[in-house]
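Shown next as structure tokens: one chain only, the form predicted on its own.
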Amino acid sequence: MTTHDTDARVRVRRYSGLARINHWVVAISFVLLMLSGAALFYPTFFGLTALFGGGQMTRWLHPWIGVALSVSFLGLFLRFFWANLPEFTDFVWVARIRHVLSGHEEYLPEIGKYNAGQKFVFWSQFVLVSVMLVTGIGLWDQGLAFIDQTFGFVPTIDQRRWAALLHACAAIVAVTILIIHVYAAIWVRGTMSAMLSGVVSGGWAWRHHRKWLRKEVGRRISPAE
């Protein structure tokens, strides 16, 4: 039997809808967010502020669909929070990295549901969007009034302008990490797949997950012969 035959016959389920809708939410949210903010940030990059009522509409956007953001990638960490723990296999698969970048995964372990890269991009998300949402808060009018009805204080000038500063490097790398997650989702022929239509083929499955795979469907998909 052909690659190609086990790929037609065999689809395996990676995401449930309501995890690829979480998923989406996410993503618009943070595709919203880096034009608004880049438009907010850099006088070049004013004009962006016409998708979203001009510059008064933008700066009130802006904030809310931060929560927006923050709250649907609360849905993810807590969705994906286990498959995303450290193992040893990760530390191998980092160290052959030139192996993952030549396509030469036959040198690689076997993968849970996620590799070493993937979880790189979840946690350093989850932490860039933390800060994104600490800073922000004490950047917004609402969010400084939030503060003083809470903690009973108010930032001062120069911790709002620290808060900008972190805000816009947090911002800087998670689009920077983004991008390369993208790039990675295409490079990766049949990984685009998962999120559009929740499953992937058993052979993307075999040659990428090995180790998620067996668990998903035990041993009943063989390795191309």
Second form
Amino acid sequence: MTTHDTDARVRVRRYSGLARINHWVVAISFVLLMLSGAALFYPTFFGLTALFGGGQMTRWLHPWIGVALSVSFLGLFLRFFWANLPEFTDFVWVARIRHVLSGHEEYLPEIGKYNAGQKFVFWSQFVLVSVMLVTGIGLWDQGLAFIDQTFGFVPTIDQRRWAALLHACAAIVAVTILIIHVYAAIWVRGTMSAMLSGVVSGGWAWRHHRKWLRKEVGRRISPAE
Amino acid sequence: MATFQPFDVIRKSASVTSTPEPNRATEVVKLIDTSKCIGCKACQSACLEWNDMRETVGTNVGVYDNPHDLTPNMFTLMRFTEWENPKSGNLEWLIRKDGCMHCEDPGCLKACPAPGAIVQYANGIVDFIHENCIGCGYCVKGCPFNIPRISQVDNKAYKCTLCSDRVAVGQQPACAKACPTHCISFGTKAEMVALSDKRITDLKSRGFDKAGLYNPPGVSGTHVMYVLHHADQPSLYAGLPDNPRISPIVEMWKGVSKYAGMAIVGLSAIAGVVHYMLAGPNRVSKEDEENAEKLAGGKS
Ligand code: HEM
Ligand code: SF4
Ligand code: SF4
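Same protein, the form predicted in complex with ligand HEM this time rather than the form predicted on its own?
What follows is the entire complex, opening with the chain shown before.
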């Protein structure tokens, strides 16, 4: 659990190697989807299609990256599900959001593995990726052919128009939440290493996720010791 | 026949700054008089021949429509409807030549994300420029008339060109040329509207008191117009839309969602920068590390 380090003497393992690989597969596919989607979203960004080998290739690739994202996201979802269930402290956290934003965590209750903000990112991206998967298939010729063959379902033209509108709206919200997510990881120093090396400093855990730290330490003092 | 040049582009898909509107060239119209159509499909054959397309041989399911729908090869299709007129008790055979209407306000062009894949010329013709098409099928969603079809062969969208290549050299569209009953006419908008007036007067004198011109205002008019004996009920003609317009869902998708979307994403990025400047980084303090050490005791 803990290892020695030069500046922080307590180091806590937060993510296994597999969890980190899973996270970065999700992150990379998300960014690729964002770029290829933006190319089709607004003419100013159409030049981004060059990154994917042209317009036809972008149109062809985007849904397949979407499938990769959906599968890998499901992996993260199952992995992190239990730690993201809502609890009472989440409401307190939200009620004291101004202390969160000003970095005064001493006014907050002790937090488990995830705070309410992280749980919000988790659940909203779960909903949004699901929406984008369903509406994305509704915009995708091969996907629709597959749905027709397997379920005998063919959407009406209005349903496909809704799919386009909802897909774009869900993507906008998802990108906004991505920005918040990335910003939080930059703003709260010491967070990146959780997803890079899988280990955080004891001070980081004490400051931001004290309840989780206590549990990890408790686990260390197992009956065997 | 006059030459309808120049072929200036007045509208272009996915282009933020559209070309400044040049003096509008003479607008062309193809007028289809459903009351004269005998359903011979000469126009369909002429269309395949001029565009060098072939349709695979299908199966007969007991209807006259052949093929059963528009396809990436078949840009025009005779749709047959048998209708019992409740007033006269007559069985009427309504035959409509389906195909792109060349809308003045084209939904396909509005929806298309690929710059220059769909253009509208100064004479009103809406044309698909295949080398720019990415095959996304957005035009299918944008079109109020269910016209474009995506080819499974080259993944590009196809529809009637109004024979823009023939019109450019002063020829009429192939279908109009082939039609044996002069059901299909081609000319300037003024000429065609005048011709339709004559036809409508004639039809009215022969008992079709609801005869009229189909030039739907919801898409700012079309460059393919129908003379209908029952202009009060366009949908009798194999589901010709009564009040076609670009779907409000498409308008939202291609309008407010783009601007609102970019605003929301932009604002969240700005909010991040502002917050960082005000709050500064959230750093772990020395005390935090010491507290963690105390908590972990000697067990680290
Ligand atoms: C989850 C699975 C997903 C699937 C199956 C999917 C599929 C599609 C399809 C089929 C299109 C139409 C264009 C094309 O064929 O390439 C499209 C457009 C788009 N996608 Fe996705 N996508 C998915 C996820 C995402 C994600 C995660 C984002 C961004 C964060 C995204 C952003 C967009 C955008 C912005 C557009 C253009 C919308 C517009 O033109 O208004 N998609 N998607
Ligand atoms: S498929 Fe239709 S909407 Fe998509 S690029 Fe081609 S012409 Fe434009
Ligand atoms: S009928 Fe459809 S394909 Fe033809 S111009 Fe109108 S919107 Fe475009």
